[in-house]
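In the block that follows, a single chain appears as structure tokens, in the form predicted alone.
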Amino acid sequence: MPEVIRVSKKEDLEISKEDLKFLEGLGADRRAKLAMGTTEDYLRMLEKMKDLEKRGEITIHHVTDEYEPAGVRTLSRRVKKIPTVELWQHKSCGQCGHIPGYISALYWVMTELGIPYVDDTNQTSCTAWNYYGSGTSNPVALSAVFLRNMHAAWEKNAYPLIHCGTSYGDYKECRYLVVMSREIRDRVRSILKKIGRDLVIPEEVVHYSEWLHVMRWKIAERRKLDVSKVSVAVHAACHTYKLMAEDFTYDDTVLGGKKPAPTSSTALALGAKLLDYSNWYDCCGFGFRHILTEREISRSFAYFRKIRPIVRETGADVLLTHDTGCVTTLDKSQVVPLAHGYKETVPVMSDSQFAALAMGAHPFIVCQLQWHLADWKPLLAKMGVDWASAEGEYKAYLERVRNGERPAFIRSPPRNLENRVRGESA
């Protein structure tokens, strides 16, 4: 988390004059209380940005009633606007690379759904690799990846919906420096101009199980396998409610509003039996630089520290996670110690692919679980789809494709805000 700036004395404050104008028009009463603790730095930031927007040097991306938003209660207790229609989705690289099924099937639900978004090819990676795995970034540059992205989206006149833990935390970050930086704005704002863009800031940054959670009631609408017999253990990533811990959604009526709510609430709407086990909060073992450095290390780690006691405590059929690194390190770091003679394992898997399945969604074609490694079949017999038919017609499916057949493309239904010009009406 960013040091605690302490606003309750200027002698405090290495920040501009229009900057130091904004605080003493917040009033003693106001600046008191945003004086102390991550959560008022947090608050403070989201103050900033509006007064930053009045002065003209950035643009909001808002979430409008276009967006047709929900309202969820982040730790903070502040309400944070969901967007859920009208989408740009932010892709994550290691989803695309590892775990394909993770994107088609959040693709799948959607359009399911009847849900505009756009899956644009002008996206970059947000390179938060240099930052948690490597050090060889800097707040600049990262802050220049996250807001070139935001332009983008801001550019179709789709919400950003950030797929990967890692982009989401590494973001939240990069908001807060822009905003809280003048040096930072700045510096970004000279790089952006150089490709023709300008410091568009989102003024909420919303991962996508935020999404399937204010989306649960309507997938469980659609769902047509009967989960009530499959226990669910959650895997909640560090990187979505531990990085600006303040802005990520918890819920009252999920887990008594003590733990995240996303993934967990999405089972729980499905039918899904929910297991609680001791060691929530530890990481999954991914960690970024030790996977680079020290690989054994996270493969141990997910395994014995994560894998084992979850078997042991709850049995459950299934771990849901919502994290490109968490599924891959967990279920692609039991391999090794079942080859060692080990015996605890459990299928891993993405929240938006277990609601695919529930739905109806192609075990292969669509979720792709021939990328996965622990065992899935018993999972699929427990929810009643025959994996052995349904791997035959995927094997018929891609010899037609070899043989010339179009592949199956996930489309976005059409589109409402798509040619719209802003500023100007529809």
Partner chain sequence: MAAEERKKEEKGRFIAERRYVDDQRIVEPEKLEAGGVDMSGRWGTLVLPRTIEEFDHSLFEGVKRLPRGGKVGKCWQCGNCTAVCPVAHANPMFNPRYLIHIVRMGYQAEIEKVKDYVYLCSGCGLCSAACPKDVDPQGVMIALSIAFKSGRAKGGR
Given for the second form:
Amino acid sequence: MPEVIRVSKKEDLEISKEDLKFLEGLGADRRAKLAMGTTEDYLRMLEKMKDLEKRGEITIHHVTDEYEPAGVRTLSRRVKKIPTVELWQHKSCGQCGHIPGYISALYWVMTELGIPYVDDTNQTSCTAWNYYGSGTSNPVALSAVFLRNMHAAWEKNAYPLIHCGTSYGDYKECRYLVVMSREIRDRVRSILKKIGRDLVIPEEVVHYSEWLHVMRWKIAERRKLDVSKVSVAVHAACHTYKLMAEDFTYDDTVLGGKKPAPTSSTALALGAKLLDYSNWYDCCGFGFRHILTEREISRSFAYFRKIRPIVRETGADVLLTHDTGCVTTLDKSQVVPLAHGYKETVPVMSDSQFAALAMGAHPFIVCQLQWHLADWKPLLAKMGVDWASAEGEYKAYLERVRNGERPAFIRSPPRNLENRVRGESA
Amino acid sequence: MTGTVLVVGGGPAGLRAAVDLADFGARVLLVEKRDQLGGAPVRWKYRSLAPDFTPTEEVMGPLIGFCESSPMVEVHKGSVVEGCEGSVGDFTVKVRNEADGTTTEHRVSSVIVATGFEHFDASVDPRYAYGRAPNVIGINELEAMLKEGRVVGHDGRPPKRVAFIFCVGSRDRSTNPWCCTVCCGVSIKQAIEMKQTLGDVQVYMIYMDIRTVGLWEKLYWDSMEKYGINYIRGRVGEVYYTGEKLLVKGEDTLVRGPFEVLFDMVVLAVGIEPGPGTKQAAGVLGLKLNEYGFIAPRQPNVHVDSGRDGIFLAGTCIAPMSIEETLSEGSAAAMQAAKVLKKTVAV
Amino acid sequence: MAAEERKKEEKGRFIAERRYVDDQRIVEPEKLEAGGVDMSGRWGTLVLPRTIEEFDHSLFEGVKRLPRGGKVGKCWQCGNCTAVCPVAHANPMFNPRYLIHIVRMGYQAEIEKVKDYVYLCSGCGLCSAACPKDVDPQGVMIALSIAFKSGRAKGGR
Amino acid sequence: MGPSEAVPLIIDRNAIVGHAAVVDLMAVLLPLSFVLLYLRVRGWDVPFTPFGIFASLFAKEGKPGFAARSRALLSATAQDILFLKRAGGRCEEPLHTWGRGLVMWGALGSVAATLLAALTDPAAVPMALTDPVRLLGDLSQAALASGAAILILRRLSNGARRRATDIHTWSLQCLLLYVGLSGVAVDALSQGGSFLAMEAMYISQLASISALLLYAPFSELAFLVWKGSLLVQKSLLDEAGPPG
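Show the form predicted in complex with the partner chain, please, because up to now only the form predicted alone has appeared in this conversation.
Okay, now the whole complex, with that chain kicking things off.
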């Protein structure tokens, strides 16, 4: 017997009596510190998702064997299925703008490993820019955008792989809302109808760092450079492991299973020396709206609360992270403090760039380190990359691009899969 | 009818009770779980006792010596009480020796329970990195170091800067909600001893409240006025080992300012909690435990009265308390046992 | 005085939540250049963290040696002095209890923020009468006034 | 207020202690007091001494121009010191503020009267109350005495405050009280009392003033002078400081 509770002046939430009891317990329950409800709530949501599918209300985009899934342990101890092939690349807004090497390195790695993927042009921003755009949007709109993109992937018969931490966190929360609230579901459905789509909810919301995590040994097999002398510090993105915390990957063999595994695990698999530091839990400084409206505080935080302690405590050669905002903030925020005369500095890049570099990718053509501001030259030298001659190659390559050549590794490989017909699932 | 009294636990309270009863003329059956008499002060090698820095031996030595040599006291070390039947004046108890597994039966007139306490295991609370980072120790472990006169970190070097973190495993709903009453005083005593031992060490006491009750207050005043020990009101959120030093992250609530300061050593004022021995003894003797796991007396203001006739309580199995209170409770329980003896047998 | 106020307002005025940031924490260089690019003003501004990273007792030790500062080490931060202080009731920036604590622990940023207010002490001695530990806060305020100007007290830093 | 301000001198050329002797005494004691004050402040190891305020008039930073500086000096002195706008104005205990104010205003008035007396020869006037200079001197000394009395009684009236007050504070306040009282007494005796009594009182007043001059650099007064001039200097150099 469903109950209707009023959550705000305008919105009602319809949940079962059991769920109601659970939600009522949220405030009192100490575990409710997690982003949305307790771990039990989250597992209940997954159950409810299956129920909805049985009742025919939604379609679930299952991680079928076709995607050659690998299992990972999440914080909730549930095993999460990570698809490894036929991936629909859900790109990130800031990535392409600020750190183009991030995405091209990932594509290069996939091409090297022979992973089929789709680089679909029919993808929109998740519109959670800066996470909920600091209030510029609402749950229904965000959920509709989420499901629109998931539907686009589903029609292409490819599994969505989300590059951006913000999109990833936002999608996990939107999925929770869509499943748990009938009203949001109905409203989103009516919006999707207008654009000829329907509710297709992915069985797993998957971040690219989780894909790197499960593929790390394959990547390590193809390693060309010795990175055993390279020491690495890792910054995990808040949006990946603090939003719906129970759904992110942890591994007992990585950092004792106490800290998020992806990225750290990739660095370890490649043979780099992983260094821990005291403020690993702190934000990169990006914040929510802060990077937009309070740059002074964002850059100061990034430098004084992240970069400087990391350099002082670990002396790492490189700082790896797995989100657009984090790479940008941590890298770009070093410029002003260095101009002020502060000395501590560390190059920052994504785990995909680091993996590609170790696999022998070109530092400029593929990893595009020329866009990074913190000095990466000592790191490249340590990895055995002759960056001076690579620069020459890069210039020649630019010339070829001017003459019309397109880089092969960022082109989506042709796929012969048939599109799912729209409306078939309705 | 028998003139023997069973004392469960060979710590300060149990020893005091045994000595008083033996002096009174009663025979005492003293059962101690460990292989050593003296309880926590001896087991953890306490250097001295608050508030007057009395060497532990001075207080415990005569009690242990008396019990080990007196013909009136039959000491069973490494043993536990396994069964208890009968009623006041005539109990039959089974005592099992844990080493050889043999069980002996004894008839006793009354029972004194003085099973003491355990120090809180700080590894339960991951904030303080106890058990994971070097140089994070409990006050119990520091006592032994002080006794040796060698306070050093894991690298063998004396610390230059030490933090004491108060109320570890005390006054906290996620661990133990009660106040352990003595950890403030003991920590301050140790801080003073550390100053005396190391000289140029800087000591910081990170506290919620300072609870140096009664005459123990002198420790608090002296530590500030004579030894220049620093007090920071606030809590610690995390202790992080940087590979060289301990980064203590906390808040100074007097300035509303977060601090992150490096220390060479962190001492945790681990609280008092009921140990497994207390639970076991309560089970065998049919005594009630309170919500915290201490033995509940019939009436909270009368500690000795267990609620079962002929069974009396003493010391920290009832509630956290200082050693002076524990010793007095031993005597008080002995008095109750003596009253039973007077009623049942001529002594 | 008006000029002072204006200067304060101008510092870091573009920071969105400026009122939460102490003046002392804003580093806004008039000239800043990196790689030939002018980064002065807003683009080069830094906001220092308010985390306390060090305890420094040198100023405190200096205060102990100054006239009437000798008993400052007895202070246990009960707050009796501030409670009775007729100046503290009028101006929250003058707080004898707080001044003693930040000097004792050497919280430099806090000292910078409030040290000029120590001169508001009117010397009435109510605090010294109220102090349960015989710290003589009135005398300590004299010592602090001198210490904040004294090279000897600052020497250790 | 400086030590020099508490020097009320009623000069009588026919007296036992002649004018020249008093001038000689002060000529020795005043500079000595200033030197002691300077040494005492220097002993605190602070860069600023009360005499630095004159240097500030010509300093490079701060308000430009000597005239502007002088104006600033006068206004800061008036606001911060004379009208107790800083410490006194912020103090919510009126009794203490009045006590301090009366002592300071009285001391300043006494100095002014003394200086005027040296110019106008008020001793020639038979009735003290008819001469504005002597009237000013008497009122100022009465104010000084009552201010000191307020400060002393205020501390005496409360057991805790009495116990917390050290010997230096008592000595200073009692000296101030005596200087004021004896000044009033000298003038009163000059109107009706015996010549000897007046002279004895006058000598005891001179002694108390001398004691004050020698003692002030070692008392809280030295700090107050230093602090007062420091505050004035702050205004002069337009440094950031607590709002006046």
